[in-house]
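Encoded as structure tokens, the following chain is the form predicted alone, with no partner shown.
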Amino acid sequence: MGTRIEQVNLHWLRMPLVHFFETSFGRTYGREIILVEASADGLSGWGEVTCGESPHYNEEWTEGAWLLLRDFIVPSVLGKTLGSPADVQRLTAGIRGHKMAQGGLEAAVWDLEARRNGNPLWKQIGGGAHKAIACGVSIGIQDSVGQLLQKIRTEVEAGYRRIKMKIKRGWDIDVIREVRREFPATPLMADANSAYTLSDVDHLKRLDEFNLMMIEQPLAHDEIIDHAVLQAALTTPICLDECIRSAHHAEQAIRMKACGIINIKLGRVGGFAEARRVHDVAMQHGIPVWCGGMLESGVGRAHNIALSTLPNFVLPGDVSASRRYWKRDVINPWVEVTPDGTIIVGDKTGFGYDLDLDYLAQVRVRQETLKAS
């Protein structure tokens, strides 16, 4: 039995996070997040689109997804009868790009079937492997070194099992070894968000000294062929963000020997049917994977805590409490960390928390509601 999707409702929210967060994109102080509501047979899945505010990280942002969704994707499934949440992904294909919009919906249906059927979201999507995920966290940019080491302080004594720290041109090589000096075992890695060029190979070799799990996507979002020069170049592990939008892709770099490590972030390819893939590609070829944030608000964070629960997922992903962006979160409970570095995986129905209705209205700027004929 199919389900029908009966109305979506799209919620823009506008969220302000507890400090500042840096890449070498840019700084920003607060989040424009889309929910997606899709509702079938009395009930409702909800999802998170994951992009940005401004189309740096990838092509995609808040206000042209808002716009894909009300006027392309959202009527290619309105009305349809799916035989699974993976068929968003096939009726969608004809859209180039725009995963990340196209991965809200999914995930709300992916949402909408866990509750009609009475199963947890992890369940649902085939996962399972792991009750408890391990935790690492994203640290941005920073004012000066010393903002930086007390911010990775904080999050050690925290518990978190590894610290990724933000680098580009001008805050890398020397920030490291400061960082370094003052954790020597901490598990360290550096993300460079394509900040360099293969014209930095020198400049980035440099980095092996420190005895990294990883340098993540330091070159171009599309130059899978580079990596695999840099690679062979480095003993440092690089990860692969930006340059995995399919299991196709991670097919490619892994054939070609650019990468150590893959990050799947669930918007950035699509939503789970193709995150699976990716993770199931990885995991035949021996290449770990663990899961990426886009500071999401707690709806997209427990579709990461579900996402991780997959076998391949082995390292610490950036699926972190809820307290270190928000001063307060759309779900209740927020999520939280154990004082071991772990969120403990739960069995509620769903993505498996309550949303928190009247502060999403709070912060909620536009909504449109799109019906079935």
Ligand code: OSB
Second form
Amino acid sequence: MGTRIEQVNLHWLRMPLVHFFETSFGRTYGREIILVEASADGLSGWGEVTCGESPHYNEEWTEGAWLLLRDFIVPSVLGKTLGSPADVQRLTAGIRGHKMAQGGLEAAVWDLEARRNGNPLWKQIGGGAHKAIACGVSIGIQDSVGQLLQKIRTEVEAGYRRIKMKIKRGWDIDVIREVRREFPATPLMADANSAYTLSDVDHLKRLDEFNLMMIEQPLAHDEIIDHAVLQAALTTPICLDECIRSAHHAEQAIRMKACGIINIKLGRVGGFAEARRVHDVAMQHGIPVWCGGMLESGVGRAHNIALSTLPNFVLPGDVSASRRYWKRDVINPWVEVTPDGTIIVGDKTGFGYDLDLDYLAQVRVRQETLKAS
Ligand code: OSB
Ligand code: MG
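Please give the corresponding structure for the form predicted together with this ligand, as opposed to the form predicted alone shown earlier.
Below is the whole assembly, all chains and molecules, this chain first.
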């Protein structure tokens, strides 16, 4: 028994975004995405590497991830017989960091395992507690407050259940005040992507008056202790994103009271096995979680949907409709959101959608095949 990984195909896709996306660390007009295709016995599973084009969200970026996969991660797994997809994490444990690169392969192997067993991916990972996923949107920093208000109105009218706005120094308190005035009852939150330091505590305390669901990652990407100090000074719950790269980090952050909520990103923690552990630790401590996004193509989006069916995903996530990002997605059908702001979870085998192989070939700019010897 077990699955011997015979071949891994790396596909580099270049996909322009429908609208630029700006965070405190910069603006993105298009995505450079690696899809990982892992094959055994005539079946293929697909995963997505969710890192950015430059090493600003974390240390990973597309070109680096490609080399890491080609030279280290894939060779650690090729030709090995896996008892479970969770073995990918064990086989790559000697590689420090680069969880998004590892997570892309790990997710592909879970999808492959699901297909070998004729299971939907959500079932293969032990999910299924939710048959519909509650959706929120993440709205980037805009050129004007008017433009932001207009974008929020569009998403609220589409049915999305919460609005996340990106903030940075100079685009925070005054902007949120205007948004709150315009949308007094909308569930609202802000994501700073590490734009502040503890010396901004008095400034950040002013956020408490806006009744935000949470503030996401206000302080440094690797700083749990300062978040605990900040949380003690705020009534608004802190949600950690960048800081949580493992279940161990989640446990430390929760024990230190550095956060009240955790954003789980599949790639950031290295795949489904660790994402489930983060989920379980949070659940044991009564900390709710939601699924973050990294502007994924349909493949990563579908994986996020499967992950979000685990029971403690009780808050709307950043997983939203394909057409918010892409003129055309690489899957069929595209991910769609109902008028009441949910994605319906299907029963199809694997990640639950068909690949649009014609379009995939159109947007592919690089490809490499690695075979077991
Ligand atoms: O911090 O959650 C983040 C996108 C790129 C990098 C970091 C983040 C984000 C998002 C977008 O907020 C979420 C999405 O719509 O996919
Ligand atoms: Mg974030």
